[in-house]
Amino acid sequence: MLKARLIADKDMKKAAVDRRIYSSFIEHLGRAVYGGIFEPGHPEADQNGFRKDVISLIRELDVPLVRYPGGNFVSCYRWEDGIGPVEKRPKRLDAAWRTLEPNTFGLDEAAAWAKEAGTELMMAVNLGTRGLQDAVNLLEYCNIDAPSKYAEMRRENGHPDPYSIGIWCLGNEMDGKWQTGHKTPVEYARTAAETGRAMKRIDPSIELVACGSSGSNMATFPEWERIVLTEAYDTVDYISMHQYYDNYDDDTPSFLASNLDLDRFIASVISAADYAKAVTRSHKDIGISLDEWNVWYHVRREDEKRMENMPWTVAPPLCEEIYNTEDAIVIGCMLITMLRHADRVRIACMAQLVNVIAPIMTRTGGGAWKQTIYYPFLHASKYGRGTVLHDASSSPSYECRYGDAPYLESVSILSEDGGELTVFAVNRSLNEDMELSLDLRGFGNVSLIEHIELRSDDIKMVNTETEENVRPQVRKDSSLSSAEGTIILHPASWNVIRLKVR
C-alpha cells in the first residue's frame, strides 16, 4: 500500500476562490445550441424552446458564467443576424466549423436562456472579420440604457432592460492560423487595446479578457503574452488561457499527470503578466481566465474528416466526446491545479457545457444525461468555494512524460463560514491503495462528514443515456474522529473528503 501525508492549518490561507472558476462555455458548434440547450418541439422544451431537463442539470452544477457565442465561431459572426424577428434572420455559412448557421438562436435568446439556467453571459466580440466599431455597437445593445441607436434596437426587439453583461472577451485564439482573421501579436495587441479602451468609454464597469496563446505548445508562447499585455495592460483585466489534454498514446499514467503541465503553463503566464506589469509600471495584477479547458481527443480526428466531407449542414454532431473514468480523474486533477492557483486564476470555463466536449449529453428528441466528467466539476463547484489553504503533502512518485509525478494530487479548501474543510484528493496509482495520513491539528477538533469517491473497476468505463455506470459513491468504510487519522484512497480515484471543523 502507498503511504502519503497531508498537513493543513486553518491559519495558512492562500487565496479566496473566485466562484467564476466554475464557469462554462456554449459555442455555436455542433449540437451545443441546436439540439443541446435549444430544441423547440422537444417534450422537455419550454415556451422559448429551452430544454428544461438540460437546464436542471446545469443548475445543479451552479455555473456562474457561460462564455458565448465562441470560440472559433465568433471570429466570423455577425451578432445582428441573431436578433429581431426570427423569420427575418439570415442563414450564414460558418467558416470556422464548415456548418450552416440558421440564427434561430441568437443574443436575445442567449440572454433569456442564461436567466433560466441561473447563470450569466460572458460575451465574446468578433475581432477576426470585424473590429472596434462592431464591438462598441454590441456593447451598446447589451448594456446601455439611453435613447441611442442600438439601445433602442434592443427595446424594439422586446427587451427594455439592458442585459448588463459584465465580462467581455476581446476575440478568440487570435494567434491561431486556423482562426478567421488570425493576427500577429503586434496586430492583435493594438486591436485589443484600442477596442478595449473604446468599450470602457461606453461602459466603464465592464471587465475585459485579452486573448493569450491558444496553448502552451504555440510557437509564440509566451512572447505573445508579453507583447499583448505590454500594449494593453492598463485596459484589460485578464489574459486568457486555453488548454486541452489527450491520451492518444494510451499512456494512462502520463495522462493522469496532465495537470503537471497545466501547472507549468499557468506559472509561465503569471510570469509573463508580471513582467508586463513591471514594464508598464502598473500597480494592478492581471488575472487569468482559463476560458477553455478539458480533455479532448476521442473523436477529434474523425470530426476533421466529417467537416471536410459533410459541409454546410445545420448542427451536425461534432466534438461529441464520450468520457470515461480516466477522463474524469484528469478533470479532477485539473480542477485541483486551478484551485492551487486561485490567487491568479479567477475565471475558468470548462469547454463546453452540452454535447460538445461536455459534461452533459443529450439525444435529439430524447433524454439528457451526466457524463463521467460531470461529477468532479459538480463536487468542486459545490464544495470548493471558500479559501484555498497552503497545505503540505508528500507521497511516492513515478516517472511519466511530464516528469516526476506524485501519486497523490490534492488541495484543501476551508468553507466561507469556516465550519467545513474539504480535501479534494486523487490517487493516481492504477493498482495500489493509498493510506493518506491527515494532520489537521491546526483546526482543533474535526470529524468526517462524508467521503465521496468516484472510480470504476474499468478505467475506460463510460456513462450512457440508459446506464450510469460511473457515479460517485459515499464510502461507508471511512472514518475520522480527531485531527489526526488516515483515509484509504482506492486506485485511480477522485475523492472528496468533507470534514466538520468544531
Given for the second form:
Amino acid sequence: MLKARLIADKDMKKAAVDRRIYSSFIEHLGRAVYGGIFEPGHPEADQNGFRKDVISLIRELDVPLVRYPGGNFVSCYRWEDGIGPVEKRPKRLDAAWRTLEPNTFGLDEAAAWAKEAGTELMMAVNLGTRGLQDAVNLLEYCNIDAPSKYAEMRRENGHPDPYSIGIWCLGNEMDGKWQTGHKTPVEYARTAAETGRAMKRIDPSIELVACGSSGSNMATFPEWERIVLTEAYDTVDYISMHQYYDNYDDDTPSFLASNLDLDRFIASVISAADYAKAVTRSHKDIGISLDEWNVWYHVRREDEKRMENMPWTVAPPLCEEIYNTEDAIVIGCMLITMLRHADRVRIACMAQLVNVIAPIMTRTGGGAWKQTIYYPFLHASKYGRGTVLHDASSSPSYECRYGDAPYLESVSILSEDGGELTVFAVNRSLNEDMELSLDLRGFGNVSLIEHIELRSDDIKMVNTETEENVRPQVRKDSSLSSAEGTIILHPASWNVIRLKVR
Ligand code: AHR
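Given the form predicted on its own, corresponding form predicted in complex with alpha-L-arabinofuranose (AHR):
The next block holds the full complex; its first chain is the one shown before.
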C-alpha cells in the first residue's frame, strides 16, 4: 500500500478558477459539424438541424466557450461562404483536411447553435490565406450595430442584433509548417499586432488571443512567444498553447505522467510572457489560453496516411479517437495541472467536442454517447469552480519519461460559497492502492459528501454506443467525519473527493 498525504487550509488561497478553462472546440473537420452537432433529418434534430441529443450532453458539460471554426480549417476559410441563402453557398475544397466543405453550416448557424447549447463562440480569424481586412470585416459582421456594409449584411440575413463575440483568436498554429500560410515568428508577430490593433479600433471591448506554440516540442518554442509578445504585448490579452499527448510506445507509467510536461510548458510560457512584460515596461499580465489540449494518437497516423489520397467528400470520418480509461486519467491529470496554474491559465478548450478527438461521439443517423474522457471533464466543470488552494502534498514517486513522477496527483478547490471542498486526485500506480491521509484541520468541521471514482479493471477499456463500460461510481466504502482521516485510492483511478466544510 502506497502512503500519501495532503494538507489543505481555507486560508491558503492560490487563485480563483476562471470558468472559461472548461471550454471546448468545434472545427469544420471530419464529423464534428456535419453528422455531429448538425444533422438535418436526424430524428433528434430540431428545426435548425441541430441534434438535441448532442446538445443535452454538451449542456451537461457546461462549456462556457466553444472555439470556432478551426483549427487548421480556419487558415483557408472564407467566412462569407457560410452566410446568406443556403442554396447559394458554394462548395469548397478544404485543403487542411482534404474535405469537401458544403457550407450549409456557417457563422449564423454557429451563433444560433451556441445559444441552444448554452455556450458562446470564441471566434478564430484566418491569418493564413487572408489577413487584416478580412478579420475586420468579420468582426463588423459579428459585433457592430451601425448602418455599415457588413453589419447590414448580417441584418439582411435575418440577424438584427450583433452577436457580441468577446474572444477572438488571431489565426491558428501559425508556427506550424502544416498550416496554410505558415509564418516565421517575426512575420506572425507583425501580422498579429497590426490585425489586433485594427480589430480593437472597430470594437475595443474584444479580447485577443495571439498564437503561441503548437506544442512543447516545436523548434521555435519559446523564441516564438518572446518575439510575438514583445511585438504585440499591448494589443493582445492572451497567448495560446496547444498540447496533445500520446501513448504510441505503450509506456503507460510515462503516459500517465504527461501532465508533468504540460506543467513545464505552462511555466515556460509564463516566463516568456513575463520577459516580454519587462521588455515592454507593461503593467498587465498576459493570460494563457490553452485552446487545444487532449490525448490524440489512436487513429492519428492512419488518418494522416489515408488523407494523402482521399477522395473529396463531405464530412469523412477523421480523428475519431476511441478513448480508454488510461486516456481519461491523463485528461484528469491535465485538468489538475491547469487548475494548479489557475492564476495564469484563464481559458482552455478541450479539443474537440463532438466526434473529432472528442468526449462525445455520435453515429450519423444513430445515437450519441459519452466517451471515457467525458467524465473527468464533467467532474472538473461541475465541482472545480471556486478558488484553488495551495498544494501541500507528498507521495512516493517513480522514474519515467518525464523524470520523477509522484504517484499522487491532486488539487484542492474551495467552492464559490466556501461550503464545499473538492479534492481531485489520481493514483498513478498501476497495481497498488494508495492510502491518502487528509489533514484539513484549517477547515474545522469536515464531512464527506461523496467519493466518486473512475477506473476499470482493464485500463484499455472503452465505451461504445451500446455499452458504457467505463463510468463513475460512488465509493460506498469511503468515509470521513472529521478534519483528519484517510481515503483509499485504487490503482490507476481518477477520484473526486467532495467534502462539506461548514
Ligand atoms: O484539433 C485538431 C487540429 O489540431 C487543429 O485543427 C489544429 O489546430 C491542431 O493541429
